[in-house]
Structure formats: C-alpha cells, structure tokens
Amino acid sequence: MNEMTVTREQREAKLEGMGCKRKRVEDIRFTQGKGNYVDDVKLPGMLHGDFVRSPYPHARIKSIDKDKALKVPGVLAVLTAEDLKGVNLAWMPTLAGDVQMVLADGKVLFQNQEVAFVVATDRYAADDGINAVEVEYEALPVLIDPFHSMDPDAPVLREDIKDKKDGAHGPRKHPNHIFEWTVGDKDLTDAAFRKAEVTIKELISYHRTHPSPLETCQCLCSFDKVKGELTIWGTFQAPHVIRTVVALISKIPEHKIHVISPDIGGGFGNKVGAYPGYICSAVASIVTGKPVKWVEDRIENLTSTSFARDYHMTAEIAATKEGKVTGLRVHVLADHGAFDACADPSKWPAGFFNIVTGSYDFPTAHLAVDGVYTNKAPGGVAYRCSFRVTEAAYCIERAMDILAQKLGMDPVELRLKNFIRPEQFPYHSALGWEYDSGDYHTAMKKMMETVDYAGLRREQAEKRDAFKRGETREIMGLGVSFFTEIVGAGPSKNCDILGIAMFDSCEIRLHPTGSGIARMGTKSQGQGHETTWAQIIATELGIPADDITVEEGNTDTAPYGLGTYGSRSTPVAGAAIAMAARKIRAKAQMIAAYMLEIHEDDLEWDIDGFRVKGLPEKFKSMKDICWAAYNAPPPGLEPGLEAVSYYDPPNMTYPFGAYLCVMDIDVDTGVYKVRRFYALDDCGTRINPMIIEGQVHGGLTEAFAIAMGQEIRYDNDGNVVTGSFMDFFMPTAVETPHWETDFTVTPSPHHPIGAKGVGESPNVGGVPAFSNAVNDAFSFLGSTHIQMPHDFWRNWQAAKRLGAIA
C-alpha cells in the first residue's frame, strides 16, 4: 500500500497503541498449554524437597531424631535447625524488618510451621521421610485473639526478643506488641470530636484471608560448585529483590545468584516476601550438589504462606447535624501472627493504610496501629490491594454508611457533600498523602443516572412495606461505595524494602529492521505485560506492538527493578517504558534529521515518524530511522537505538471509582442473591480498555469471595479449620455474580502518559460495595453493623438476632 493512501486511522490502527483492545498475545501459548511454569523446569539429577510440618500451634521441640527417615529408600538429607545454624541460616530477616525462623529453632509458633526439610530423590520418597522424622513436642499454651495478645497473663510468643524494649518504629508495649504506628494531629482531632454534633463509633473487622494462586509458591535450586553460582528458578513477583535477599543472607556474591521467574500462575501478593522453602531448597543444594526443587501443595499454602488483612478498626467519625463531617479517628489492632513478614515499604508498618480518610475532604484526622504476635501464620501481603488499602477504604465506607444511618441521611448524598472536590486537587490529606487528581462528584452521578439509583430506593422502600406487612420474606439492600485508592509504590522519598528504593526499570533495544526487544523490571503473573507495555512503545516511538517482544523476570538481562505488586506496574514501570522510549526518540529526531538534511527543531512527530514541519511529504518513519541508526547515523553520533530508564516516580497516582451492589437475601436461610453489580473505574489513561476490564472482572470476584464467605479461620486451640478449598471459599463461574463495568478518565498529571493502575482498584472498591449491601438490607431492623463474612450462615444468625426469624 502507498504510503500517501494510508489515512492517519489506518497507520494508527496499525500500532495497536495505547487505547487499543488488543488481544492478550501471551494467551496464545497458555491457552495451548504451552506455558513454561517452575515444575516444568527439570534438571538432570534433580532432587526433591518437602517439609515436616508442626501439628502444634505453640510447642516446645523437645528432640528431632531423623535417623529412620535418612534409611528411607530414596532419602539423602533431612535438615533441620541445628544443621542451618551452621550455615548462619537459621533466621532469616523479614521484609518488615523482623526476622523468621527458616525452620523452627527451639519451639514452633504457628501450626504446620515448618520444622525440617527431607531431600530425596522423589516427591513420594520424600514424602516417605517426611513419616519417619520423630519429633518430640511439649504443647505450650496457645493465643490466638489478638485482643487478649497484651494481656497481663499472656503467653509470650516470641521469646527471642521476649526482652527487647524497642521495636523498629517506638518502644513496645508488651512482649508481644510488635509496633505503634501513629500519624495525624491527635490534639485537633479529639477537639473536633469535642465540638462534635454528631459522632459515631463502630469496630470494623476485616476478618483474615488468603490470596491462594491457582500456582502455588515453588522453587528450583541449583548451585554450581565450580562456578560458585545458586541459580534459582522461583514464582517469584519481585525477582531481582529475591536475588538480593539471597545474596545478604546467603552471602554468595550477588552476581554469582542467577534468578529466573518463568510463567506464573497468580500472585496477588503471596509472591513477594521470602519463604523457608527458598532457603531450604538452596541450602540443600549446595549440601547434595544437586539441583533441588521445593512445590508447596495447596494446604501448606492456604496454612502457612503469608495471609491477607486480619484487621481490627475501631473507627469513630465527627460530624455536623447536617452531615459534614469534621473529623475522624482510627484505631487498628493488626495480627500479624507469629513473625512481622508483611510486605509494607520499610517506613510504613502498616502500609498505606493512613489513605483511611478516603475520598472525603476531613479536615482533620487521627491514626494509630499496633501490631501484635498471635500463634498464626506470618505474612500480611497485599492480596489485591496496594499495602492495606483495602483494610482502610473498607473501613471508610463502612463508617460512612453508619454516619448516614444516624444522620438519617441517604449514604450516597452524604458522600456528596463530603467529597474532595474537583478544584481542590492536588490535594493533601490530613493524614499527609497529596493526591494528583479526581473527579468523584461525576463519577458518582455517573453511577446514578445509569443504575437509576433514585428508583432502586423507591423499589427498597416498596419491598421494605412489603416486609412488614409479612407479604415477603425477602430483604433487599443496596451497597454503595466510593473508593480512592493510592498506588504507583514508589517515590524514594518515601518508599524502600529493606532499603532498596522503589524505582522500576525499562531497557528498550530497537533492531536494524525496526522491531525491538523490551526488558523490565516488572514481572507479570497473569496481567498482561506482554501486551500492554507493547503497546505504550507502539505508541511512543510508532513501532507496531506486534513487533516488539516483552521480556520479563530473568535477573540476568532485566534491569534491577522491584517487581510487581501493588498495582504498582503501570504507575512506575510504566512511566519507565515511557520514559525509555522517549530517549529513543529524541535520538531518532537527530537521525531523521540528518537524513532530510534539516535542523531537529524543524521536525515534528507524526505517529509513526518524523515530518517536516509546513512539508508533509517530507517523511522518515521508525523503520527508516531504524536503518539508519545501523548503517549511517549522523557524524559523532553512537550507532544503534537503544535506552534504558529507571524512573522515581515524583507521588503515588490515586485510581477512584464509584461501585453499587443490589443484593436479596431471604431472611428464613441467609441465602443471598446478588441482583446487580455496576463498577464504575478512573483509572487515568487507559492502555488496554479489554485487559482493564479482565482485571476489573477478576478483582470483583475475588472482593465478592472475600466479603460472603472467604476467610482463614482458627479454632481457640489454634489449629487452622479452613485448610482447603473444601473449607475456604472459592467461587467458581457458577457462584460469581454479573459485572456491568464503566469509566470515567481523569489522566494522572505526573505521570509521562497519565496512567494510574486498575489491578487492586475493584477488590478495593468491591468489598465495602458488598457489605455495606448487607448492612443497608438489615438497617431498617435496626442493626449498625454486621461484621464479614456475609456467608449463609451468618446471613441468618443476623435475620435471628434482630428478630426477623420468630
């Protein structure tokens, strides 16, 4: 085709840019089963790892005797505490900077804790050993409510620090009170409650959960003797930390440790921090001189890698009679269980949860969190959710719904009124964030005007009538929420892990014939990257998607990044792409001008090339320039066209949305229908509108499992009751409702291309949406609040207590 006869449409849509529904070109090889996941790596000689486990919440180790298990046909090693003292191993440091048993030294804290590690030749030797390790144990007394975790006569957890006065943000409290994190003016808070018309207070648990990929956590170990190289194949979510953090604790040289992060199947989270399986499967290589591999199985990762929210909040709101509010305070009790292991920056130990202000324009505001040990799992991630956001935008809306039920205000015109609004941004909390940009007033009328908010209140109203007079025995709720999420973790002014900057990384290499090769420092698990980060190069240098490879999570050729989590992709190793490709073209400007022999000034760009400004036929595109960079680049300038950038993002970016559930529920057996659901998302400038809504679809089942029905529990003995799927809810295309999803655009404005993320907002958004769903359809039998899960059972112990049920 002419080049003269293609419309500007055309050459655009030959990019697949930005704003293009490109399909997902990753999707072709795992739809075929073709994906290369960490137990299709195998290696000549290979070994085989598992752990024995405690069946104790809290017990002394009294002996290990692992002769029977190494006479196990099959069996090579079996290591246990004793043997990584040795190696210096037995602990290892947290990324909250707290430290972990690798296996249990002295006594366990949690059950199935790991206790030794069995090496064999197989997975069902192994297996075989793991039955013949005897181990002794003296059970101790157990704690497990975080709210008796200070009591006087509470046992203590952690006797290895049982001493230690300070902790890594202030004194502790008690043997088992990890941390007090406070932010706010307290003094102007309690006064604005003093002054108070109206106030509120409510406790607001987030009950514990699990992120539980459908790919559990794994490892592959070898270490090559000679070289003096551990290279690791891992499902690792931040490969080059992984390396790092192998590298202090192991103390082989860090460029000798090579990790690879093949294909993985899900993170949310659960794949950020180090597990003992890691150090275990090392340790035991450089033992055997074998390549080693460790696959947990599905209870030991639902019961022992790291968990989700577990939250307390006592959250209390000021107010005027007219509903504006004037002040809110938070207390949080966090169980952290038997080791801080949450994967929080370093300076914020209970993440970005002091984002609890919300959408809504407080004048004032107080926080404080204390962090305690209980005999659980450790770990604290950010299960779809950018470091305990979701914990704060569920406690938010949750209170701003009680606020309206006191008032006897509807929930969506107290929003309203309280909004930050649109000419305020940048604005800075109260609790010190400064966010870049938003519109919730549209928004939120959006979200009316399609749902026909005003005529579901009438219909509740109707039904509520109905009720009463015993015509129905169907209650009906609708569930608003409004969230504003921070994201885009970040700036190194005040984000680090382990004191590694947040910064993320693009290197962008373009090829003679004009395609290219990309390397992140970001690792996908499912989100997308390959096709999306093509994208933002297509449109910025003009070089069609299809021709640009994506190359993610091998520490040897990326550039150091710190992974992806968070949301954070898009907001940072996004801006790097940008970033990068920009160079690229500031020096294919001085090639294209070199080669219509004009000055650089006199040339604009015309999306796939450069033209002569007032000269249109006067034209160099990519491929051109590609050529040229190769072969005959100006005079003194380097050959090539390639570019790397690690970019420190300047602030968080602050995705928003406004959610609505309709929900039935029959009060004679709990059982709920979801009617309706309508997500609305500003997520900035949108990449792919088809993956955001992949993403949206998935983060709404996930808030949907979390809110009816999904939590880890313990019974008051400490043993795990929700252990598998059979227990811990997982819905399935059968149990999960319709989404309708919709947008709005409010383009970050630090941001090289305006983006903000999307992959945590709808678990954010979604959790309050559903609960306050619950809560508003048992309000008018007068109950405030009604903690989650909202599972069937729970549904009808609250239809019983406030007397619906004769």
Second form
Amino acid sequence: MNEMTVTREQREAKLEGMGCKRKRVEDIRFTQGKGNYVDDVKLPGMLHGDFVRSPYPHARIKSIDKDKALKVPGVLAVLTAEDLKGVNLAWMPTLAGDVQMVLADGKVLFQNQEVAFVVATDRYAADDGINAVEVEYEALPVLIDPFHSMDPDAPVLREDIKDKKDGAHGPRKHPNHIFEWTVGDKDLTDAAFRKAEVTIKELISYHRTHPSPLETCQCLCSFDKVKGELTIWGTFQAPHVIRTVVALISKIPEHKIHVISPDIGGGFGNKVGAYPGYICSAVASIVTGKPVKWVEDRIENLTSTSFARDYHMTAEIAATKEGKVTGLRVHVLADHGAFDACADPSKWPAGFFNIVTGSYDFPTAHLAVDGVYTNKAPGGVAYRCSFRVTEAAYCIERAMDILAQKLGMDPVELRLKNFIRPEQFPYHSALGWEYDSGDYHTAMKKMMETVDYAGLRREQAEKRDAFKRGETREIMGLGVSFFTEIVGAGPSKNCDILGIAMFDSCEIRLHPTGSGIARMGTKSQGQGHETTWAQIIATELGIPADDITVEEGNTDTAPYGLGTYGSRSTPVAGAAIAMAARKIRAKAQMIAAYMLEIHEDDLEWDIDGFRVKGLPEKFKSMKDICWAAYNAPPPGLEPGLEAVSYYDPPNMTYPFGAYLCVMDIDVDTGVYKVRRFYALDDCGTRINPMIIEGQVHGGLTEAFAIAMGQEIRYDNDGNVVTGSFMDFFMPTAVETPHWETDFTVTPSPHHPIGAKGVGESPNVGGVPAFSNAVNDAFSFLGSTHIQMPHDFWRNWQAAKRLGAIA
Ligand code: CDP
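Having seen the form predicted alone, the form predicted together with ligand CDP:
Now the full complex is given, and it begins with the chain already shown.
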C-alpha cells in the first residue's frame, strides 16, 4: 500500500495507541514458557539458603546448637542472630519506622519466625541441615486477640522497646501499643452525633488475609569480592527502593549495588517490603564468596511474609430521618503482628484509611486508629489495594447498608441521596483529601438500568415471601457497593518511603530509524506494562507501539522510581511517560520546522507527524524526524531524540465504581451461589480496555476469595491454622463466578492523559459487594451484620443463629 493513500484511520490503527485493545506483548514469552523468573537465574557455584523456623508463637530461645547441622553433607554455614550482630544486621528497619529481627534474637514472636539460616550446596542439603539444627525454646504466654493487647496483664511482646514511651508515630499507651493516629474534627463530629435523629454503630472486622502471589518471595545474591559489588535478583515490586535501603544498611556504595527484578509472578503488595531472606542471602554470599539463592515455599510465604488487613473497625454514622448523613465516627483497632512492618508511606501509619468517608458528602468526620502488637506474622501490606483503602471502603460500604436497613431505605437510594455531586469536584473531604473528579450518580444509574435493579428487588421480595411461606429454603441477597479509591502515591509533599519521595520516572530514547526504547521506575508483576506503556508513547509520539521496547526492573538502566503497588503506576509513571514523550515531541517539532523550512508555530501535530497548518500535503512523519534528529539536525541543535521525566504528581487520582452482586444462599447448607456480578469501573482515560478488563477480572476474583473464605487464622495457642492451600481459600476457575464489566469515563483533570489507576479498584469495590450480598440476604431474618469471611460454614451458622434452621 502506498504510504500517501493510507487513511487517517489506518494510520491511527497502525499505532495501536491509547484506547486500543492491544494484545499483551509479554504473553508471547509467558505462553511459551519463556518467562525469566528469579528461580530461572542460575549462576556457577550457586548455593541455596533456607530457614530454621520457630514452631512456637512466643518463646525464649535458650540455645541454638549448629554443630550437627554443620556436619550434614553439603551444608557450608549456619547463620544465627549472633553471627548477624557482627555485621550489625541482626535487626533491620521496617518501612513503618519500627525494627524487626532478621533472625530470632533471644526470643521468637510468631510461629514460623526465622531462627537460623542454613546455607548448602543444594536445597535438599539445606533442608537436612535445618532438621539438624537444635534449638531449645522456653514457651511464653501467647497474645493472639488484639482486643487484649493492651490489657494491664497482657504479656509484653517487644521487650526491646518495652520502656519506650514514644514510637515512630507518637506516644505509646502500653508496651504492646504501636501508635494512635487521629484525623478529623472530633468536637464537630461529636456534636453531629448529639444532634442526630438516627445513628448506627457496628463493629466491622476485616479479617487477616494474605496476597499469596503465584510466585513466592525469592532472591539470588551474588557478591563480587574483587569489585566489591553486590548483585541481587529478586521478586521486588520496588527495585530502586531495595537498592537504596541495601546501600543504607550494608554501607556498600549504592553504585556498587545492582538490583534486578526479572519477570515476577504476581505481587499484590507481598513483594514491597524487605524480608529476612534477602538480608541472610546477601550476608551468606559475602561470607561464602558464592552466589546464594533463597526461594520461599508456599507455607513460608503464607505464614511469615506480609499479611494483609486485620482491621477491626467500629463505625458510627449520624443521619437525619430522611437519610442525609451528618457525621461519621470510626475507631480502628489495627493488629500489626509482632513488628510494625506495614508498607505505607511514612507519614501514614494507617495508610490512606482516611478515605473512609467514601463517595459520600459527610459534613464532618473523625477517625482514630490504634495499632497494637500480637504474636502473629508482621506485615500489613496493601493486598491489591492502595494502603488500607480496601479496609476503608469495606467499612463505609457496610455501614451505609446498615444505616439503610435502620432507616428502612433502599441501599441505592441512600447512596444516591448522599453522593458527592459532580459540581462539588474538586471535593475536599472531611478527613482531608481533595478528590480530583467524579460523576457518581451517572455510574450508579447506569448500573441500576443495566442490571434492572428494581426488577431484582421485586424478585427478592417475592422470594422472601416464598421463604416465609416455607416454599423455598433459598434466600436472595443484593450486594451494592459504590467505592471511591485513592491511588497514585504520591505527591512527594505528603508521601515518602523511609524519606524517599514518591515520584516516578520514564526515559525514552528514539533510534534513527524511528523505533525506540523506554525505561521506567515501575515494575510490572503481570499488569501488562510492556503493552500499555508503549501505547501511551504511540499516541504521544506517533511511533507504532510495536516499535517501542519497554524495559523495567534493572536499577542500572531504569531511571529511579518508586515501583509498582497501590495502583500507582498509571497515575505516576503513566504521567511521566506522557511528559517525557512531550519533551521529545517539542524537539521533534523544531526539527520538523527546519526540514519544512517553516516556523514551528505554523506546524500542527497530526497522528504520526507534523504538518503545516492549512497545507496538508506538507508533512514530516516522526520516522523522518528521527532520522534527521541524528543525521541532519538544525544548526545549533544537538543531535539525538531522547528525554527523561521525573514526575511528582500534584494530587492522587480517585477512580470509582458501582458494583452489584446477586447471590442465593441455601440456609440448610450455607452454600451460596453468585448468580450475577456486575462491575462498572471509572478509571478516567482508558489506555487499554482489554487489559483493564483483565485487571478487573483478577481483582474481582481476589475480592471473591477474601469475602467468601480466604483467611489467615490463628488458634488460641498461636498456631496458624490456614497455612497452606489445603485451608487457605484459593479459588479456581470452578468456584470463580462470571464477571460482567462496564465503564464510564471521567478523566482526571490533573493527569497529563487523564488516566486514573484501576488495578486495585475491583478488590476495593468487590469485597463490600460480596459481603453486602450475604448480609442483605440474611437481613430480613433480623440480622444487622455478619462478619467475613462468608464461607459455607459461617453462612450455615448465621442461618441457625437467626432461627432459619430449626
Ligand atoms: O500500578 P499497577 O500497574 O498495579 O496498576 P495500574 O496503574 O492501575 O495499571 C494496571 C494496568 O492497567 C496497566 O497495564 C495499565 O496501563 C492499565 N490501565 C489502563 O489501561 N488504563 C487506565 N486508566 C489505568 C490502567
């Protein structure tokens, strides 16, 4: 086909830019088994490390005898806290301003805590070595229930800080207290409650769960004694942060540390923090002079790396009789386990939980969060969520349903009555956020029309009558959820990790023949960045997405960035990509003007090049411009066509969505069936609708898992009772419901391409939709709130408690 006869539509289609359902380029290697994960990296002479772990949740360590282990064939070293003390690494700083034992120092504080690190020639020998290490424990009283953490006679867990009156976030009230964080106007909120015509109050618990990515946490450390350089391959969601933290704690200069995140099999927040395995592997490599690999197994992953949630939220709403909300009061008891290793920006001890006013126009609100220690694994990561937003969304969405029930109103009607109106954006919430944009009424109404909400309510009423007449044993629930997320951490004025400001970056280099390479500070764990980042460049620079290579994860080549979690990639790095591309386009315009012998103001951008205004035949494509940039640039202009952008966003972005779950529950067995699930998401400008749909499917599946069964549960003695996939609910295609997806588009006004994040929205909105469906089903039997997870057993118990079963 002659280039001149190509239509505008054909030129646009060739780019596969924003809005195109471009197929995932990374899938070419993944579907052929050609991905390159940490465990695929094998170095000559590589050793394997593994942990001796504590069977006790709380115990003093009286002795560790390594002699027998060192005699096991293949075992080369056994590291304990005493060995790490020699290099000042027995404890490590956490992201939340606490410290955490790398290896048990004097005592253990949770079951499966790391006690010693055995290094051997292969994994089997390491395992034999583990069994030969003799540890003598003296059991101590166990503290599992966070509601008893601050009892006067509670066992003191953290003896290292027992006399410290202040923690990283202010005064501590008890040796097991970590922080109290308050936001909002208490007096005004208390006054609203005193004047309220109607109030509700409920303890809404969001149980402990775990991100459980397909690939567990792992690393390979190789220390080059000659060069004094350390190379670490790891499953890191934020490789640059890892490099900086390693430099700070190891004193190895940052330029001599190379961190490489190869392909990653899911992260969901689990791979943000630093774990003892990383430190022990690095130390072991320095000690042995050989590369050392550490690969967690599933039980280790579930029981010792970062958990998620474990928030116990007492929510109160004040309202008028007509259902207008007038105040919100929330207290959270946050169980952080044995060390405060929450992965939140430094200034936010409860993450962005203060988005708890949700999508509603609360005139006043007050929030208080108390963090406490228990004998459980540390963590508190944002499992597919932007720093405690899912807890907040669950809290407010349950509370709104409970208020609707008390008022005898439909939950949708109550929400429509209290939504922030389109003309109120940018909207300042009572707890301090500035929501960038939203059109909640349109989204909710689209949901209602698409699913025939009124018809479903009629059907439910008929079924309830039939149930009361004894004609059916099935009850029907409609779970409405309308969430507002806050993603894109973040403006560096209020977001940092250990003092590292939370910007992100992109570097684009175009080659003379019109293709290019782009590198970012983010790191995909399956979100499809190689596909979508090239689409932004295609639209901005008129170079086909197929002609752009996207590279992430190597700190030697990628510009410094804060990584991928909290749906921050599109809001922050996505913006950096557009800004870097625009710098290139500005230079390209100067070159095109020189080539066309015209002033650059007389040029206009047209899909894949510049044309002279009013003279459409006078055109220079980006391909021509790339060649000229290197080989015939305008006099005085340096050759080349590349740019870098470090983007510090002015605000976060606030995606939102309207979800509905239709569920039937058999009261005699507790067995539920998700008959229908509709998810409308608004993430502003949509880069790749197919990838968004995939993100929504994945997030909803995780939401389904969490709401309906997935839990890290401890018995009263501190044993983890759901530490493998035998007990920890991991839905397969068999259990997973069918998802219906939909969208509206309300661009972010401050983002260069108007995009908001989406990866976590379905988890944030999905959990309350499932839980509200279960609660709605049981509500006509007199129930106000049933705690998650809603597995068959708990549903059956609820039915029995409510008298549905004789
Ligand atoms: O930070 P993370 O990559 O987990 O989340 P995200 O920024 O929400 O992006 C997830 C995936 O969805 C990426 O491939 C994005 O490019 C894509 N996406 C999109 O196509 N359009 C949007 N408005 C937002 C995300």
